[in-house]
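The data below hold one chain only, encoded as structure tokens and taken in the form predicted on its own.
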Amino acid sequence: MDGLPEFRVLTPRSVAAAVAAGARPGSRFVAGGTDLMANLRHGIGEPGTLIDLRDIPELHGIAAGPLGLSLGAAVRLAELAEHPAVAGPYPALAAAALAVGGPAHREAGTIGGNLCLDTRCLFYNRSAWWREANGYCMKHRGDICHVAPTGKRCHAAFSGDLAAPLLAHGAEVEIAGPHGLRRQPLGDLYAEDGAAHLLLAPGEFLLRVLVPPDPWPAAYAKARARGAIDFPLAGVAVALRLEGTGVTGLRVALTGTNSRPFLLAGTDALLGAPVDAGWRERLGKLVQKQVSPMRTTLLAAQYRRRVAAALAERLAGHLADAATP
């Protein structure tokens, strides 16, 4: 990696001060910085100002109440994984937090940072000289996607872990910006475009995540090249509700395969039936039809497609087994 470019660091202590600082041209928000700083060392981006959000009280804290779970965007992943209000009622979310990077990453990385993680690609996350030698790419300084040269958009993959279980639990996000606060479903934060996957207006940043109460039983698992540190090649969260032997509720969320994390569509067709071998096969086929992994990692796209389906089938089976008396 190269040295860091020169930049100024601001440390606002209120939401209003952070919003005002974000109006500066060429500014970027940062919390843990575990992904951003690595990209800057690779010559990806040259912000004139970094706005450190960690000193803003509203971005901290985990609170559980009748309305559900409130998670400050600057809460560290290590704290999220260990908090009793998360680890007990929301084990899939705790598992996803523990799956991020290594211990040092989780001590620095934050909820908001993981949800706003930059997309990744074999042709993007490289040294500056390597990217220059290849004519750069559509995501940064170039005009072609090396993954799909005839295409019109970037296919870099979103690789945050937390988005999948939060989508499966129906989470919403609160966003602060120049026009005040707004609240929206988490899924509306993302677009299927690796170069512009975050739908945040200039000067906006995540304030908190809001998770509904009474969560369905859920689980999260991911495939990666190594057993630690690596980003997901495919990450799957399944939330499953059973009554008797039939499925009455099902949400499946995926990450690592597309340019955005997303909820699987068409799961209503699987309601009312028991989770048997045929049911799991139908779920797997549904996953394979909707994920669209490309050649953005060292492993084959078809492997990532099949492993996403296998993880969904396996997690649904485990949850059904756990619910069976």
The other form holds:
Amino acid sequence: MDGLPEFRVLTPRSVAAAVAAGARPGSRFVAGGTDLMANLRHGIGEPGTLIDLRDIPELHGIAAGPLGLSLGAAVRLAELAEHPAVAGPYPALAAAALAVGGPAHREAGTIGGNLCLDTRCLFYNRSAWWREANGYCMKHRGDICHVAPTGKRCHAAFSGDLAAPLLAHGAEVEIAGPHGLRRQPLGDLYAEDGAAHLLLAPGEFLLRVLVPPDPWPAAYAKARARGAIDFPLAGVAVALRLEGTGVTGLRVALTGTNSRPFLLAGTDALLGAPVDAGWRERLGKLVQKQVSPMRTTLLAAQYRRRVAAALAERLAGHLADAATP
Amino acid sequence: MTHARTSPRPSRARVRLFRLNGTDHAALVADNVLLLDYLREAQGLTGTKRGCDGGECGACTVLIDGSPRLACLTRAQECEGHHVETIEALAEAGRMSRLQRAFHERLGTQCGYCTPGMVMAAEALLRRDKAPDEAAIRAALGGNICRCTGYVKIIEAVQEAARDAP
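Can you now output the form predicted together with the partner chain? The one shown was the form predicted on its own.
Okay, now the whole complex, with that chain kicking things off.
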């Protein structure tokens, strides 16, 4: 890899100072940098200023209360996975945090960084000379998408793990920026466009993630090329509530398959019935219909479609088994 | 491997204070210098290896405040106020540490290139968990790739070091 491009680093100690710093043209926010440093070393982006958000106290800390969980955006993934207020009541979230990279990535990487992770693609996460030799691509410097050359948009896949369980739990995000604070559902942070998947205005950054209390039992699983360290080929979170043997609540969230993480639509049709083989098959079909993996990874798109469905079916089955005495 | 990159706006070097292998250290370093380059090129601490150089292999694992971190994805500037430890810090008075000795005696190293990273990742584990089980060792070394050993001897080395701990 190349060295880092020229930049200077600012380390604001308050939200207001970070917002002021974010008004500088060519500035970029960073926390753990496990993804951004690799991209910068690949010649992707040349921010004149990096604004390291980790010295801001408001971005730290995990608090649990009657309103649920409040997670600072600069909380490290290792911290998140081990915290008793997370690991006990929100096992899917802890599992997703533990499924990010290797131990050293989780010591540096943060919640905010994982939620704002850049999208990934075979034709994008490559060295500068590789991309130049390939004529670049729509996401950076070029104008076509090598994955779908006749298409109009970039198909790079969102590959953050945390988004899936947080969507399944109905999390919201608090965003700071030049126009003050705003709070919105996590899902509204994302758009289905690999080159513009984050709906953050210039100068905005994540402050906190808020997860509602009394979560439904949930689980997260991902398929990946290397078990010990890898981005998801498909990542699935399932939250399932049962009364007796009938499903009274179901939320399924997917990551790694599309340019954004998303909540599966149409799960209401699966309510009221027990989780049996036929039910699982219907869930799997629903997943297959809504995911749209493209040739952005070394593994085939069709494999990712089927593995996403298989994971959803398996997780729902495990959750139902665990709930049935 | 090129590290030269022309830019109209050179990053200014500033003095950053941190601890390096147990000693207070003042580093005159530009904001865009990687910890890996600082350790190897400026400090001559070449025990920290440049492997994949892209955050995927663990060969450049060092400890920052006792936690494993990848020096190829970390800026030297980020270390201000923290304690950076490299493989060079483990030997005491010229003698290998218990963990290093276990890697040596259990043949946990072959070509040796991944070894400093493996040892530092294992060191971080053993400081936190004096008696890790095999699953914990495998998890702690999950980010470190070895192309020679097949990992079995490495895991045995960490188990032996844990067993021999006082």
